[in-house]
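One chain is shown next in structure tokens, namely the form predicted alone.
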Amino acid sequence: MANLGYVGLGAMGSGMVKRLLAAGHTVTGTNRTRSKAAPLVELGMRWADTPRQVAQAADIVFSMVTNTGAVEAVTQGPDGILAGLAPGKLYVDMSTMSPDYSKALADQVAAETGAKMLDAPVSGSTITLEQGKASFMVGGDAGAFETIKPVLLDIGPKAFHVGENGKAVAMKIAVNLSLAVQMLAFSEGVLLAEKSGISRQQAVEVMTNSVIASPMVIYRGPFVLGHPEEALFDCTMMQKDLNLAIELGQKLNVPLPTTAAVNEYMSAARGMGLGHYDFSIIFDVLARMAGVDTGR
């Protein structure tokens, strides 16, 4: 059993450390906000107080925070995890961020601390975590990825090491892409068979039963016929991601036409007052361009 840390408890991370703390592993944790780390607490992590003490008290430590900034935030300064870094150190972020920040993040944990760092994001919602069935891609050393990959697959089934570091950031955002462009397209669909004349309800059920069905599709598509009252991942997360694989394409010179054209329908329900919902609200946004009523 291994000796981690976890910094950022939200939604997803309290998740992964409940599933560690299950598998028989010591985990110390922080948060921002202490009180959603009570439950852990009462499950058996260790709370500390800082970032930084997290790093001095774990082997291995984790954090997944919701940008860039944040995980400047919670790596730099006194109380950073950088400051509890020591050579024989593992970092692994599993947030979703800028990938040139995440390279420029591990050589500095290299220079400055002799420890090594490992990004590898998460595939997968609140949803697919209690289920187990999350999966992992991870940049950085080939080495380090088989020192944590057990442990990741304790968390979910699959982990992938793709390249060098900020290369597993890259692919979770090519990814993430594609999840709010399937939900348009999901949407679009839904609406045409609606105003034909089929029931929103049957729609979904036909389309969620066909050769559309992506894992998904088959656990958001639903969401048109009511909405979770706590989002799985907001509109303003999505968009976040979304203009991440802009800027990455724009960069690379890959064109990204659908990408740009849902990151606008984000936009718009925002401006409508709705990004605090799931992203799936986008249904909603082209139910009241096509003149249908969703309720909400």
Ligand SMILES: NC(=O)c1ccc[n+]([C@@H]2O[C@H](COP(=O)([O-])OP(=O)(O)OC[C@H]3O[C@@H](n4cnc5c(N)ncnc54)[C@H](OP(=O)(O)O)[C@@H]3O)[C@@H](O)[C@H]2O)c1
The other form holds:
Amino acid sequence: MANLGYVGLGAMGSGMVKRLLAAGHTVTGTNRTRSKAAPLVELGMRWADTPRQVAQAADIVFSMVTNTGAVEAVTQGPDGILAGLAPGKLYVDMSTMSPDYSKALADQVAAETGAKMLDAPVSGSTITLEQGKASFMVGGDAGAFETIKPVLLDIGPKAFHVGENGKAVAMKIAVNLSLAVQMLAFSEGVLLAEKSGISRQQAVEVMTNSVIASPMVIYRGPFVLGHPEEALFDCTMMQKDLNLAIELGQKLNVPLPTTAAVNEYMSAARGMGLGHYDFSIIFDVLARMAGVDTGR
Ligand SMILES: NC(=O)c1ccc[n+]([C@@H]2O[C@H](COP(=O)([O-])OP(=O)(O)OC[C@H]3O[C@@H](n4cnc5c(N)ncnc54)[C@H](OP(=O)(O)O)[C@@H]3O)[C@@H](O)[C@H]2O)c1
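If the structure you just shared is the form predicted alone, then what does the corresponding form predicted together with this ligand look like?
Every component of the complex follows; first up is the chain already shown.
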């Protein structure tokens, strides 16, 4: 069993720590908002006051926070993760953030601490995590990947090494744009069926059993019949990933026309006061444009 650290105990971080504790690992954790750690401490997690202390206590330290700015906040400065790293330790960031920053951070970790960093973003949600089905993409040193692979497999069944530092976050961004694009295409189909006189419920049932039924559509499609009160991945978080994709597309000269279009739906959702909902609220935005009342 490994001696692990975890920085960032939000929805995803907490789910990860639960699985790591259940697998028998020692986990020392911290979070900006301490109250979120309480249920994990009850399960056996050791609390540390700062990211630095987490990194000092652990052999492998993970972080999973909102975005590039949040990763900067937990890694830099006298109480940041880097201040607690040393040669022989591994730092694994699971956040979805800028590939360029991730790569630069890995260089900084190596130069300033002698430790190694990997980027290991996650495909899945809090529910996928609970089901033990989340998968990982990993960027960085291949030997370090082999070291952390058994730990990742205690969280979910698949971990892919996709290249050097920063490549895994690029891969993750490439995956995530399809979530929103698929949700928009699905919503268009449901609304077209609905305005043709087919009930929304029946349209969802037919479409989730048709050739377009990807795991994403099977999982989120039924949300158009009633969105979860608590977002699994809200519009602001999804727009962060879409903007990362658009930025990368501009840098690499890859046009992303459907990503750019669905990105506007995230702004529209917020403009309509629906931004706190799961991004599946795209359906309601489109419904309003089509003159269909969803009651929200
Ligand atoms: N939710 C999903 O389905 C999902 C799936 C795959 C990947 N992801 C990615 O996972 C990451 C975390 O997502 P989440 O759903 O767990 O979000 P979340 O529940 O909102 O948690 C965000 C975490 O980041 C911390 N944080 C934010 N800004 C910070 C700052 N400036 N300094 C220190 N800590 C800061 C928060 O601390 P506080 O508790 O103090 O606010 C919290 O621990 C994101 O990059 C997201 O894109 C999410």
